[in-house]
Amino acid sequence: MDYLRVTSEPDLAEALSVDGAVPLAGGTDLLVKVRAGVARPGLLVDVSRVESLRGLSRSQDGLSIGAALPLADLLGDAAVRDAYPLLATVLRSLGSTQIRSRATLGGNLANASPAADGALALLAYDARLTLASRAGSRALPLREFFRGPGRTALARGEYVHSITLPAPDANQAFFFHKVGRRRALTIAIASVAGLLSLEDGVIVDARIAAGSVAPTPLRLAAVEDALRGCRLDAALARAAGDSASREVSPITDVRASADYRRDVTGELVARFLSTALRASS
């Protein structure tokens, strides 16, 4: 396995055109796979010095995050924390302080784990990705990026350039909770993140994402559709939880059974809505 550090996107695009080349940012996911023999890249292309991939820019239209920006740097921006509290809450739970100083959103997404915490907040915020290569760049909704465990829509030679979030709704209620075997530094058995917009007790918009309960992180579209336009009450919260349990497609593995994951997902969705109901009363 060879190693190459690049400092510009043209050099990065050229390096990734080589068979077996894989981009390396923080390495918190990739190097674990390499050491375990799960991943065998022929060439590691270090992107940590490509400044155009480490940017963070805010505008009236939203937020653009460089794919190689360390999570600690993102969390260190007070304006981001205030405008996107769900993202900040999720990222604080992602690994340890040391991991967040190295890990990046681009790497977290490209790893394509069904349990990826960062993906849930970004899905709830309707994030879009910019993917780049020697042929140019293209935009893709994050919802279309994941193709299965460890599989993404990245074509040969492509890399994640940036993640864009639309301007936030300051009045949205937000929620994130994951269930795992430990209180900290745990891979989720099941997790739910959500945003909810209410007007006079009626749900104007609902965005709910779930992790570790399907081949990819996913938005619970059927639950969202059933909630919009409805008055939030205890019965609706329970019904949404039941619907969420039916919408996911978890597996049984060494960490939990499929039935348990379904039950937890339903409970977390119902808890989210019940919390929002109490806060609005």
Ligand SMILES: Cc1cc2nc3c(=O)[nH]c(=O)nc-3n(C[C@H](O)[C@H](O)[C@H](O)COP(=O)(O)OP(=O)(O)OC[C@H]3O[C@@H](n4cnc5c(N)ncnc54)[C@H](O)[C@@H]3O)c2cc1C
The other form holds:
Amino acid sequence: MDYLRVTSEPDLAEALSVDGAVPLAGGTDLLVKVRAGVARPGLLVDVSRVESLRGLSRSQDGLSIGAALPLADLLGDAAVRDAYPLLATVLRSLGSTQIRSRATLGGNLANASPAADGALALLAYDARLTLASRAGSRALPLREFFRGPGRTALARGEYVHSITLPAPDANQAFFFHKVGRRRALTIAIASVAGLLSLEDGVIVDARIAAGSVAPTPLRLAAVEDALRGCRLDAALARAAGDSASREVSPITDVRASADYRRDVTGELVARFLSTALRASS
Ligand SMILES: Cc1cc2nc3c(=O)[nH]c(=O)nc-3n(C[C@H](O)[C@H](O)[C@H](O)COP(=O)(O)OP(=O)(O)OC[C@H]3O[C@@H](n4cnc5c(N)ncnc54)[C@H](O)[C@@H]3O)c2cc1C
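Given the form predicted alone, state the structure of the form predicted together with the named molecule.
Let us now look at the entire complex, which starts with that chain.
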């Protein structure tokens, strides 16, 4: 296996056009797989020194995050933490201090694990991706990026350049909870991230993302649709939990059964809405 460190996007795009070449960002997923023998890339193209992939810029349209910006740097930005509290909450629970100093959002997304925590927050914020290659760049809603476990919409030679979040809404309630085998450094058995906008007790917008309960991280679109325009009360919270259990399609594996994952997802969605109800009354 060869290793190449690039410092510019033209060099990155050129290097990735070679058969068997893959981007290496923090390495916290990829190098674990290489060591375990489940990934054998011909060429690791280290993107961590490409400055244009490590940017963080704000505009009236929102926030653009470089795909190779370490999570610790993102979390270190007080304005980001204030404007996107769900993202900050999720990232604080991702790995450890050491992992966050290396790991990136580009890696979290491109690894395409159904359990990817960063993906949940970004899905809830309706993130858009900029993907780039030698052929140019294109924008893609994150919702269209995941194709299955370990599979994405990235074409051969393409890389994630940046992630854009729309302008923040200061009045949104937010929620994140991950159920794992232990409190820290755990892979989710099931997880839910949500954003909720209420006006006079009526739900004007609900965005709920769930992890480890389908082949990809996903938004619970049917639950969201059913919530919009309804007055939030305890019965609605319970009913939304029940429909969340029905909307997911988990598998049984060494960490938990499919039934348990369904139940947990329903509980978390109901808890999210009940907490928002209590906070609003
Ligand atoms: C101890 C430990 C704890 C962890 N805890 C969590 C956790 O709590 N929650 C969680 O979600 N994850 C966790 N992870 C997984 C991992 O840390 C994250 O998924 C991380 O965000 C991966 O980012 P990275 O930069 O290290 O990616 P890498 O390992 O460098 O890359 C991962 C994949 O993405 C591709 N890639 C990287 N950058 C790009 C790019 N710009 N464009 C296209 N493809 C790209 C690589 O080719 C590879 O296929 C943990 C890992 C470890 C080892």
